[in-house]
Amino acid sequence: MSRSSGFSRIVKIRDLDDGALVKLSKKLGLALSDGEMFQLRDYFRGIGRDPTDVEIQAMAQAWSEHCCYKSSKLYLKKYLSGLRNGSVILAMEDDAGVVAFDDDHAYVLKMESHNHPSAVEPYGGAATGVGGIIRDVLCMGAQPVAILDSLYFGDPEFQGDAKGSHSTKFLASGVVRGIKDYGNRLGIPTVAGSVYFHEGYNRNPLVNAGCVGILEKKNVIRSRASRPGEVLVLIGGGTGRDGIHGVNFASSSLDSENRKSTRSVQLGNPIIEEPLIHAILEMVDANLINGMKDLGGGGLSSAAGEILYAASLSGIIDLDKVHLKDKGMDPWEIWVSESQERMLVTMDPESVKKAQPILKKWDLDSSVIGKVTDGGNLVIQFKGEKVLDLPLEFLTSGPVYARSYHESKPSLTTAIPMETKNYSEFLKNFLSSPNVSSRFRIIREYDRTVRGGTAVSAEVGSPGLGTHSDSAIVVPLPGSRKALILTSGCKVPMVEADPYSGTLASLCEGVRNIICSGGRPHSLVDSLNFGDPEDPEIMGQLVTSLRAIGDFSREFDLPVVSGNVSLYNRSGEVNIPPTPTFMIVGLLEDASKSLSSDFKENGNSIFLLGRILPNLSGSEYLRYFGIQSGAPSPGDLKDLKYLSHLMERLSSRSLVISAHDVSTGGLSVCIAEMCFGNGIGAEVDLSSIYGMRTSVKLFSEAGNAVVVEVPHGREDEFLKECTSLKPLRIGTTGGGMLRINDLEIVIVDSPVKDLMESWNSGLEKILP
């Protein structure tokens, strides 16, 4: 490289040969590959010219895999456009999906992964991962009122290696106290999620971040500029030298190298996020804004090009203008920086002057960094000198690739370990393991409960006792009862075993988590984890999850308004299991009608509405064990689809009072998670369920199955409700013992209290 005649140095490109190219960019940090090195040089040496190094560090952003989903992009198209419905107001165009509450108001949802960053330093991953999916919220224009999570770590006794991977430990630790801290210090509820244990992510943990917020539909606004003349105004946190190359390193697999890169890691700051909402949403109201952007990955170079070649338009901005918080920075790392808390918008000229008052007030720093402009070129400059001259379609579209695939056959068949001896210990031990057990260590960490919307959280049940809900409930509007209801999560073992069964299953679990909440699914946003891409086995998992999306979209009537694509999840030779996770959003009419998992009174009926699948395949019985699993089975969809319309109605008319899902663990940990809630036993008789062994009656996880709680004396009630799906009766609430029984074998006979000791025990050695 040379110095120009100012600011920003040229790159060299057009004579270099293709062995000197690819050094470059390895040298230079763009993570570009060795064909697209070649397409920049054939690029310039079409214009005559060189590149400056703004220029070659914006495209290798733009053209990174996290920003422009250059593998993804065709089969996302192919598989999952036009799925949505009536109540979608803006699906798969803005940084969130945007769906009708009610007649007046709206919610934003998005979920978006922050795998790389965490596995560097798991702190401040998480937490700017939490910060970053806020922001994705907020610029739709919406107050953000709850947060999810859903977190992949490794083997429990993984204890790190010589290559730099931490230990899980370590890991889990810092990346629930990341979000704990930030989502705590916004005084934003972090009310629902999962967490899940497996030796596939010992080197690259995966950490997935939702949010959904609540704005009036008349206030929506988009992620593109409007029209020439407007202002282009950066608003929030300075920009400094943290974040370089976050995309890029994002974008590619994990090794010793890159793991040393923590200069790709944003530093998060709260304390100035807080502020920014509160400012942005007053400017919203004031109708100061016409478009907006978080500053994620790729920073300006990211947000300044998407929010301009959104609208076919394009504009002029000065890198000197840009506030920053750290002296001396080069204009390409001013462009690049990934620097948190930081938003963009469009405003019109006369806007800017109505916007201090605000920003005075929330004591925020604010920047007039350029203007819109027509069609054509984007020009960046710093101090008079232009440092970035090119047409935005180049610039900002990426290149698209049509990856080759491979969809392996999946095994269809399973092997089944002996009949345990003694089921009573077993349970015992089995409620231990780190993805049954409780989640409380993770659970009572968050602020489930600030602001006062939250009516279900992650856990209920009596204090001292409790147990997991399958859905958190949240009112958004003060005045209002109704409510939004949140779950997200993926089956990873099934979805391993076989991704279009297990995308099914994983889909299939969330819509039983909202109908056991007593709500109906609403909308559907995607977080897809996926290996490295340029593999055609990895390439399939992710096209076979797609097509099962799709598949399943259509059939439920359920949008998909948002999603994320994380690919490259690599370290070495080693791809992470295929990790699509999903956060369903559910409508509950009036939240005092709401159900939950704990089982209420002694004396009522237990049924299991809904079928068990004799099949163990994907199961958390057969990891215990360490066998392999064959395909799984997700259950029929039409039968699902009955079973949501019957659990709406049984709710509304107090027919079912409690109600949780047959999933991880199977119907003996389900039934065992309902005694927990407020320490009230059960007896239980399996010999109804027919064809099937103990073992699989007691920890299937196949079929779609609900075990829920019936007033004593309302029986005949529900069963005359219950008129194309039969029922089994199964049991009765009360005492303080579980005791299970097979065709007149007592199976399972321990205390209550033994057994939550034991579920309360797991995430002891790894969060205490």
Contents of the next structure:
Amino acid sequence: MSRSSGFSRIVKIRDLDDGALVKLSKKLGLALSDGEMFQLRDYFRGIGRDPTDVEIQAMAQAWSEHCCYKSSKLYLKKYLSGLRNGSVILAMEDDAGVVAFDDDHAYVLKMESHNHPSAVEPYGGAATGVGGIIRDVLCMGAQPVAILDSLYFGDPEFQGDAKGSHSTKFLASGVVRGIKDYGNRLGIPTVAGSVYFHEGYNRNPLVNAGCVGILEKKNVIRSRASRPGEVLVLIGGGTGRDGIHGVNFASSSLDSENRKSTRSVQLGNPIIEEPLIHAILEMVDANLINGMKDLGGGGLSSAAGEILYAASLSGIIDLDKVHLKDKGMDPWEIWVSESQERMLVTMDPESVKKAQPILKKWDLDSSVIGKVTDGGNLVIQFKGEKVLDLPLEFLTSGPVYARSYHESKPSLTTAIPMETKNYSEFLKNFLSSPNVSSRFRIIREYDRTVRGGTAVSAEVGSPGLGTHSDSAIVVPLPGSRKALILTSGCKVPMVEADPYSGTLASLCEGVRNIICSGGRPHSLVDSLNFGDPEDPEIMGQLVTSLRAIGDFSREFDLPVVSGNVSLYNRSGEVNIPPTPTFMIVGLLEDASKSLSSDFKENGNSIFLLGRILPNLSGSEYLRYFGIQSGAPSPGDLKDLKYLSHLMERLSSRSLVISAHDVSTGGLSVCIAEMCFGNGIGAEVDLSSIYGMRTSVKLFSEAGNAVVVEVPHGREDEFLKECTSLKPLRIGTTGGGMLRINDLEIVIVDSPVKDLMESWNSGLEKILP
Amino acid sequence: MLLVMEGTNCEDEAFRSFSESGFDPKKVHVNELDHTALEDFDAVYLPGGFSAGDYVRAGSLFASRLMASKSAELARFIDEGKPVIGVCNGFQILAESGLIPDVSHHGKREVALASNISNRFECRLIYIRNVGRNRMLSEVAMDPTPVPVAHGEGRVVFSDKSIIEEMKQRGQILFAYSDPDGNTAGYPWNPNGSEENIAGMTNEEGNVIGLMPHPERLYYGYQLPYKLRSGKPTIGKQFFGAVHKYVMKVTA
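Please move on to the form predicted in complex with the partner chain, as the form predicted alone is already shown.
Next comes the full complex, and the chain you just saw is listed first.
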């Protein structure tokens, strides 16, 4: 390499042979494939000059899997296009989805992964994951109102290895602290989510963070410039050397070499983001912002490229105008840095002055870094010297791959463990297992009530007791009781056994969580985490999962409004289990009419609504015994649709006063959790559930079933409302014991207090 | 007046609680304090959060910025009997600036809010009861009343044991943590391990009030768990209602 006139270097690639070119890609940390490097060389041969270092770094950034979705784009388009309905305002176009909330307001939603950084530096990785997802919602002009996190960790006993992998305990405690410290400091409540442990995540944990915001419909800000002559303004934290090559790192598998890549992990500072939120929202209210994008993966390179390209405009940018926190940065470093807490906005030139009092009040730095032009090449300058001069189309659109894939057939047979002799003892132990046990150890460290809009968080029931809620309920606007219902998660063992039915099962569980809270599902976003897309089996998992999402969305008329794909979640030879996380948002007209999972009174009737299917595949019960699953049964979508409408009617007439869906752990765990909320026991008889053995009745997670509490004396009204769906009366609430009978045999007979103690002890052992 | 700075994050719900209770609240950033006269306001409220990140001792930076700019005005404001209320981080700020409990009347720091004994951030619903005689809040939360807490540093500790005795004699301990039956109990009913189960306190005159729990987060009945919906007004409604009633009297 030789120096050009001053601030950037010319990288001679036109004369390099294939071998040298591949070496160069490694040396510069570009993470581009051999073919992509050859494509770049061809391009610069074509225009008759070599690229500058800024240009080649910008290309690597823009062409990374993380930024251009080159492996998934084709299939995303095929399966997830056009999944919208009348409520959708923006789907799959901008940085987050926008959906109508009421006549004047819309909610904004997005979920994103922050996996690779969290594997290397769990605290910082998770914290900046939260910061990033909040900015994605903020950049649509919305006030963030809730955070959700779906976390996936390895076997709790995994101790790490010599190649630099951390132990599960270290990763889990770091991730939880990162979310807690960032979310709590920002004052956005972390209200719900999920945690799952599986040996497939030993070296590659997943952190999926979701955020929901609220805004007036007239204030929606697009992720694009509006017109030539606007200025580009960078607001917030200084640009530094942290997070360089983050997206390139996130688009490769984790190996011992790049595990040392702590330089690629950004550093978060919530006390810059907090005033940034206030200032941006005040600027939105004052009508000063035309277009906006947050700076996350890919930094300025990605944000500036996309904000202009989406508008079919171009721009001239002066990198020396960017306010820095590290001295002596090279232009290419400024262009690709992923420093946090920064927003890029396009404004009319006369608005810049009007914004100054707001920025000054909140002590925020800003710089006018360029202007929007009417097409032509994107030009980047540094102290007057041109360091990048390329067509935006070429720079931003990136390659698209039709990667070959293979959809493998799930195995049809499943071994079933012997019937346990002592179910009381087994249930007690099962309740303390990592994936069944109480999540209080984690969720009580998250501030779930800040902003004062939380009606129900991840915990319901009486203080000192308490159980898991199915979803969180947040009232986003003052003066109204209309609420958002929020849930997120993935049925990992089911997707692992069969990506198609497992993906459907994950979506169905989300819907059941919403209807058990008294609301109606309204929209969804996905965060798709898969292994190495260059492996046809893994690509097959992704394509199958996308197909299932498309089928589900059409059947339910539930729009998919935004999403994120994270690939290369592989360490050594091990790919993670396919993990499509879904965040589903529901609506509830009146928060005071919500339902919750805790049994409310003694002497009420317990009914099973919907069907449990006789299939243990993909259940936590089989995983507990280490038995490989066969094909899970996807629940019937038509059944669930009917159940959805029915639950809304039952809840609005107070014919059910508690509801909890049968999911992880099956019916036994579902009923036990309902007992824990207020310490109210139950006497249950499973004899009316036909055609399956006792263990299957207790632990099957297949089908779409919900357990409800019906007030004593209103059973006939309840049954009349249920008509074609035949609910089974399976028991009565009351007392301090959980007693379960099947075919005249007492199979469980335990004090609720003992079961609850065991349930609460599970995570305490992992996160002491 | 709701006073905020970067990291203050409970001002929206406090704003709403004041508005719903009949006030016309205004948010003021500490950067705007030099151009703001306290006498234009009927009450000063310091919301919760992590002012300036709380990377130094919780509340200390906010306290020093507040006192640097307004200590004399604030003293006059308090002498006039107008309320100064701090919740959570706001309580920490009042403690750091020596405005509370101020048994010595010298504005010294006499109480600190240390890390919770669990060493964890504690976000839960707990119970408090009213144990003091306060001109503003004596009618609030006579029975054990549910209220949310959310803090990592809320354990009240004193620089000198004699301060507790002084406070008891003068009725300056306002709220105490209890179990659902009103009995004082240790952790987890006392979420942070505070001495004497103290959840909130006042100055001797009773118009400077600091508390760790968040009444502003529980204003509407639907925010309570089903079993605790008694039909009585929530702690938020009672608390801010009582402050409004008091202010009407003082400024009449």
